[in-house]
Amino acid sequence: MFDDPLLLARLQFAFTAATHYMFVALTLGLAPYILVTQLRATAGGDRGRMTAVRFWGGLYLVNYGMGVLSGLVMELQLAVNWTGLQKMYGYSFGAPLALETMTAFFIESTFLGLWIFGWNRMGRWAHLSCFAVVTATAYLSAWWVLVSNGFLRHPVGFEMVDGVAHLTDPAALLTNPAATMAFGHIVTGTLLVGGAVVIAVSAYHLRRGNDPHRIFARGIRYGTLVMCLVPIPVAAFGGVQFELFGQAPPTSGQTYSASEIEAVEAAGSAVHPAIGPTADALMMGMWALMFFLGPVLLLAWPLGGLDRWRWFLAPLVVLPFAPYLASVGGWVFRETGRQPWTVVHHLTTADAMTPLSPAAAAISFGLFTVAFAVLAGVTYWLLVRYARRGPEDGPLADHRDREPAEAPVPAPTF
């Protein structure tokens, strides 16, 4: 394994992309719930709901910060390990990624900062508007990433000039079915991730009778509705993508002839032929579990089980593993199905990679894997820590009403 630079580079990108997606999924999944909760709190002057916004917003903030760090590291890896892709398709594949960077690091981060530091410093509707921009730009960032990824699977809207792809039809790039269908799948899938996390945290506190502001009673009901309504569109958006599997893109033939394409695909370059089917089975199994869990939760709702059945609430604490495993399994299945191509029928994975010695590839694999393992571990620890502390001790908790433990010592005057 360690003497094959291509295999190491592919596994490295798989690990880092899957880890980064865990942060992205929770960001996209939590944002709509926080936004709607703040809207209701702002419109009705509901202090309990505003406390909920601070609590869930604190978890969002921790996750977002680590997501930004992991995104920077992953972009560095993309630039270092895959220069062949950048040289040939930088003008087409790279353009949406550049727009995503500007969206996330300029607009989204700016308005998130205003939202974080704007509590009690700006009007309540202006404060709400800041998070509305954060939510919109989070989904816009995801869209740009999927436009780039969709181009790899179904390359459209370009022509080859001296071995370099030049974008000729931006509309075709933006309406690429590989991007639009994947976006619908990602949006609905991340809602399941957010709903599962809200259920898990709510179940933990409800088992302990800790819900003074009814934050967690409302949270587990929201998660129940998500689990009942969202799995079907998730499956629908995922299913329609199978139509593209094995389908030649409209630009096929510009780089390789039909016989050359057949020869490349016959040679293949899969890591292991069982990985794709295994990932598919994992994805289907987890989606099936969540599909049947929704009605069970809905049945327990009127019977009071969502608030009082400790035996029922206990296993819900580990529920977030199901949508995460399903999402990662689906991503692995989608990406391994594209092999041996990085850009289908145009650029092989081997040609997309930077020429690296086995030693350099092993060092890169080790450093990036350790970096992402640390980021994932720290994020998990912080999220669990603040989730268990509850709304009184979160990163955005309001401490204005707390009395000081000791009277302040008068400062000496001269």
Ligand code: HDD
The other form holds:
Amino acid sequence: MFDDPLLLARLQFAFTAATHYMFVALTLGLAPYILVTQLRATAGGDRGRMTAVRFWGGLYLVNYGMGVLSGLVMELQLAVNWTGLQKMYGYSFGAPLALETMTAFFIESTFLGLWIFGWNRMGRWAHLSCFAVVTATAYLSAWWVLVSNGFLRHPVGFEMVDGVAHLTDPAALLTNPAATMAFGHIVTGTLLVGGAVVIAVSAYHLRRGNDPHRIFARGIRYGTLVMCLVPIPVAAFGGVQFELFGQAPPTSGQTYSASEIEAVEAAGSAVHPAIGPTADALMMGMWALMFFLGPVLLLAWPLGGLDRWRWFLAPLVVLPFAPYLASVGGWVFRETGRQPWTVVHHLTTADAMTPLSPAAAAISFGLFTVAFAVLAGVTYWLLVRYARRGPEDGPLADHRDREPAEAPVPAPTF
Amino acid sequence: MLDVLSTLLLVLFLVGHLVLAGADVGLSMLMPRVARGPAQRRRVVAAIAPYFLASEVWLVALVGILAGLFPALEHHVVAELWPVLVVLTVGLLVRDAGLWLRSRVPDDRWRAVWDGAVVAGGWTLALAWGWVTASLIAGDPAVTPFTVACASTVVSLFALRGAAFGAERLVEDPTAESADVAARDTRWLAGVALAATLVTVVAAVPGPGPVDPSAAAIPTAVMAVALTATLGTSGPMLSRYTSAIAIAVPGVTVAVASGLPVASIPDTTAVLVWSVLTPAIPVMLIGQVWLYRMTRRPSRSPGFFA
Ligand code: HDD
Ligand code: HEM
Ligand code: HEM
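Now the other one: the form predicted in complex with the named molecule, given that the block above is the form predicted on its own.
Entire complex below, previous chain first.
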């Protein structure tokens, strides 16, 4: 296996993208909850809710930092390992990614900086509006990325000029069903990720009877509503994507003739035939679990179970595994289903890859995989640690009332 | 028209990143020198923290513009420079991991490790930028007297920019000790940068210098003037501006003197990108200016990063 550069580069992409996506999913899933909590805290001058914002916001930031680090490496990997894709599809696949960096990521990070450093420096409403910008641009970012990714799945709106794809129809690119449906599916899926994390952390503290600001009583109720309401749209946005299966993209035939396409596909995809269906089953299985859990939580609510039944709360601590497994399964299902193409009917995966020597591919695979494993491990450890410590010890906890961290040391000035 | 605008945009993001990141990367490099003991190190990190995200986004946008509007150029740069780009990414990763993680565990050894990562990452980044600049100007990443001299110039410009930034931002320290060290350092760092510039010019004459030497002359002269001004007794006061001018020069030189292949951008892509980008520009600017103004005075109480 280690002597096939193509296989290594693909496995590397799969590992790193899956890791990156796990950070991203929590960013997207937690942001709306923090935003609404901060809105209610600001409108009502509610200190308990503001403590909640600082608590969930601290987890959000720890996760966001690792999202940024893994994203930087993704970008490098795309540029270095997949030059065939850039060369042919820069102007069509690359353009939405370019717009993502400027119109979404640039603004998102700048305003997140304003939010982090603005707690005691700007008015309450200005501070809230910074997080509103952060949330909006995070979703915009997801949308641009999916426009790019959807283009691979269902390439539309271009013509080939001298072996380079030139965009002819930007509207078709932006409304590509492979992007819009995936966006609906992703957004709702990440809400499940966020909801499950909020439920798990809340259950952990409620079980210990530790909830002075009612942060966790509110959290578990929010999560309950998410588990009841969101699975249906998740399945709907997922289900409509099946319509694209087996459908040739409208641009089919521009690069390869129908018989050539058939020959490429007949040669097989080098993906083990069991992987796709297993990933699909994992995704839907986890969906079913959450779909049935929602009503159970709802029934426990009026009976006081959400706050008091310790046996009921205990297993909820591992709930986040469900949406995370479903998300990774979903991506594996989507990306393996596209094989042997990188751009369906236009560019094979083998041609998309940079010609790398087996040694270079093995080194790159080793480095990237280790780096991502470390990033994921450290983030998991920090998130669990902060989640357990609760609001008093969070990384954003309010230190104004405490002693300064260090006493000034007198020393000569020059 | 959109071709010209897009090229300007590319140069703007390159120069913008160098000028803004020069400050926080440079101060990361100088941390062992300007900070003694945990309290001063905390203040240095507190000075860097508000800016590193806001300066890094210029780099990410630069890569995005390359990929979407100049794919042929990106292909050329990646093919020529991929080992340097890997080093650059590693530097970024290590430095950023240091900043994100140092305050996560209240333990001296933990903080020492990640402070070390900030310093090592800062040096790696400056070196990688030096190597990138030198290779692009020379058209080849091979190690020659020219690339070594040019890369050393860029590294010293990063350090100078960091010292200038430290002199300005570390004054909140009750003793202002770190700020004084940084301020004094601007003068000799400017000297080092000036000397390195001269060596670079000399090395450029026989060997593989800039592809277009006449175009490199004016920016280099501007840099020499800025550095000479920083040498004098009012150097520390001026360095805030002169270091910014000086570190912008490598970016401008790459743009004008390296003869990089720039293909004309297909109309539909250019129109799409510019029509989406135009409404976003004011928001991008407001955010950056607001952040830089708001955080002019560092916070005394511990925050997320330090
Ligand atoms: C559904 C959403 C989504 C998906 C599928 C991806 N990303 Fe992502 N990405 C985001 C949503 C996002 C985000 C929410 O906007 C992040 C997470 C944390 C952050 O800073 O922004 C982000 C960060 C982020 C960064 C960090 C930039 C920086 O901080 O300097 C880069 C370079 C990328 N991404 C690149 C990629 C690539 C090459 C992907 C291809 C697989 C990808 N992302 C998939
Ligand atoms: C802009 C976004 C994305 C781009 C450009 C992209 C592109 C690619 C490329 C170039 C490959 C390797 C070649 C191939 O197998 O076709 C790949 C494979 C893969 N990607 Fe994506 N992808 C994106 C999003 C994601 C995300 C977010 C995930 C998250 C889990 C993901 C999961 C995978 C998997 C599992 C594979 C391996 C499939 C296989 O080779 O069998 N992708 N993708
Ligand atoms: C019955 C429920 C579900 C159905 C019918 C469904 C269906 C689908 C389909 C058809 C795809 C696209 C595959 C392709 O384009 O090749 C997909 C992808 C995906 N699914 Fe699901 N899914 C379900 C539940 C879930 C859940 C619960 C999650 C996560 C919380 C999830 C996360 C994903 C992700 C991240 C992708 C990849 C991106 C995309 O194509 O949207 N899915 N799903």
